[in-house]
Amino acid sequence: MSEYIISGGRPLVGQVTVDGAKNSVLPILCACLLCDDGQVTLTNCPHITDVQYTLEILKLFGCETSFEDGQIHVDAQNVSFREIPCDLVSRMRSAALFLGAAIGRFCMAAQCRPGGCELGSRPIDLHLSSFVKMGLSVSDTGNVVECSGCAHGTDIFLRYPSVGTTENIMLAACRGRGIVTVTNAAREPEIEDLQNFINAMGGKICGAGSGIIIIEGVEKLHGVNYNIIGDRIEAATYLAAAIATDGEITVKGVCPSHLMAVTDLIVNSGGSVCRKNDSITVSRAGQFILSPGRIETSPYPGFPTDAQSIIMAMLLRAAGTTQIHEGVFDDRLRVSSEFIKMGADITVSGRTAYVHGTERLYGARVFAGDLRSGAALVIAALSAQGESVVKNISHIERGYNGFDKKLKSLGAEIIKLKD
């Protein structure tokens, strides 16, 4: 089991550029099967094991894929029906999304369910009778399902702004028959970015970010050179890491209007923000972190869960209480027990977390269990006296492409240790 070994103490100063983001290069990697006239080359793509699992199953299709400096050539001219099996689809959340894209290309899907991070009930329901609606045969035994047909135009209301059921639907839907239209559609500037994907290979999809998406069915789609966007997540790490070592950092390669939720509780936290068009740059203004109240996550433009111990992570020693409710997963605050291991001083009731700032926090082991919350452990113990030792960093790793070099090269005292 690989990990970190981390001196804290040491404020984070300088610049780092985000890869392209994690959450977008996934579904537009999937949505690469539906393209059956030519090569689809994607730029700005993070190498990430996610990544790499992704185009494992599009291999596993018949694609000819390759990956070399950040560049992604797919080509999925001469691909045949494939159910995927259960070991690929168990590594990550996002192998769902080849449902939607097989349905697409095939008229036919079938996989066992998905895996990825353990953060509580994460059902595909909403995916499958989205499905349905548009007209398709959907068996589901609890373990796999199956999907047959060719998706016909209809009007779809999703009761909860689901980001994975959207793209499915505009997957699928995409080289159907007829109009689809979803309302109440997520609006994370990923699902724009897939938006634009498949309108740059010759489809015809408009609305993303509105709540509203019109995806009208077309014939073919065609082989386009594309640029995956900067990864919002990640930015949102390396500012709160800045702010929680009392350093300054520029992040570079990122949108800063899709980050005003994070950069405002900055703000509200007593750091100081500076956004240029593709740039970020925050610093702490005061002697110390400020609690900015009650921090509540929900869909994009809310603030977003992905971020949520990150920011966590740089509260633990703000002073006054911060209220922190999980409105999205039901068991993300799970990650309080390992920051309690630091000195944190934490309570949890249900879906809220009551973080009481400390003064101090101290070196000591603790255990990934996830994506984010190994990010957010990174963080702690790069703002605690003494040494910390992160584990199970291969979570880390499905999602930041180079962590400990990017930190290292903001003054971090790092050490990755491998199997």
Ligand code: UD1
The other form holds:
Amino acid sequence: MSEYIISGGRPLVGQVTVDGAKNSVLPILCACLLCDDGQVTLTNCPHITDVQYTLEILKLFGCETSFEDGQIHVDAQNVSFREIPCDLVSRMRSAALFLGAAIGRFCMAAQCRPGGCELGSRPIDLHLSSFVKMGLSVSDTGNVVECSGCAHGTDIFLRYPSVGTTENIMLAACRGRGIVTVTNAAREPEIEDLQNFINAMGGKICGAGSGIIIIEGVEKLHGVNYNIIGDRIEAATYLAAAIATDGEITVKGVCPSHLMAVTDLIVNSGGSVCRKNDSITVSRAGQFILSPGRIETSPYPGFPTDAQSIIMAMLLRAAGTTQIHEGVFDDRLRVSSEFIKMGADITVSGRTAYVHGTERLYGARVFAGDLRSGAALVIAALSAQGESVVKNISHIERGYNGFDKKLKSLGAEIIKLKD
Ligand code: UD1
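In place of the form predicted alone, the structure of the form predicted together with this ligand is requested.
Now the complete complex, all chains and molecules, led by this one.
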């Protein structure tokens, strides 16, 4: 099991550039399966394990792929239908999106249920009921899901603006028959990126970002060169680490408007924030981090659940008590017990954590339970006194490219020990 050894207490200072967004590149790679005329080239792709897993699934369908220097080529001209085996699907949640992509390409799909981070129950009922609404027949044995039929025009109202469901509908319908209108669609920037990519291949989708998405099926999609947007959660990670360590950093390669909920919170916590076209600079304005009071995670443009543990790490030494309510997933506060090993004072009640700021954190041996809480433990370790060991960093590597190297370039003392 690989681990990071971190000597805390050094302020992070300097500039860092984020990679392309994990949550954009994964659905966009699934959408590559829909391209039957020519090759797709994607730039600004992060070298993370979830991308490698997704490429493996594309290869299973017969796609030719290559990945070098942040550039991915996918040729899906000679693909054929396959059932995706459990070992490939169980590694990540986004594998559920191959259902929509396979429906769009083959008018059928079959795979195990997806895996991904343990954040509580993660059903796919909204995905499947949307497929049924589009005229597909769906069988779900609880382990394997099978869908058959081509997507037909319809109106879908989502009782919750689920990111994956919205993406799956777009993937299934963009080469379907007729027009699908989705109301209460997810509005995340990654949804807009998927829309822009499909449209660049010749698709007809509009409305992403507004909550109502209209998808008109087209006969064919063609090859294209496309640049993935910057990762707003990776950016949030470095911003929080800078405030937690009393540093000053500029994060480049990100769209500041995608991070308004996070930067607003940093200002309310006593940070100073300067936004430019594609960069954000933060530093601590006063001597202390201040509690911003209450935070509640919710779908975009609300405070992102993926930044919840990262911001909790930033607030462990804040003056005052912060109430953090997890409004998206039902079991996403488990990292609290690892923070407590470092001297944090946290009580958890249901989906709410009460973080009472302490003066100091101390180095400890802690265990990354999932991707973002793993990154959050690294932030806490960077702001703690003494040495910490963050174990099980394979979770972190699912979503961060060269995390230790980027932090080192900002002055962190961090060593990666491979198993
Ligand atoms: C995506 C992101 C993940 C992020 C999440 C919320 C990817 C690869 N992952 O995950 O990083 O944390 O959005 O911003 O993009 N739900 C149902 N039934 C369904 C689908 C979802 O009840 O059929 C519930 C989930 O259990 C959860 C909530 O809806 O409580 C949000 O899930 P969703 O928006 O679908 O997130 P993901 O697409 O899984």
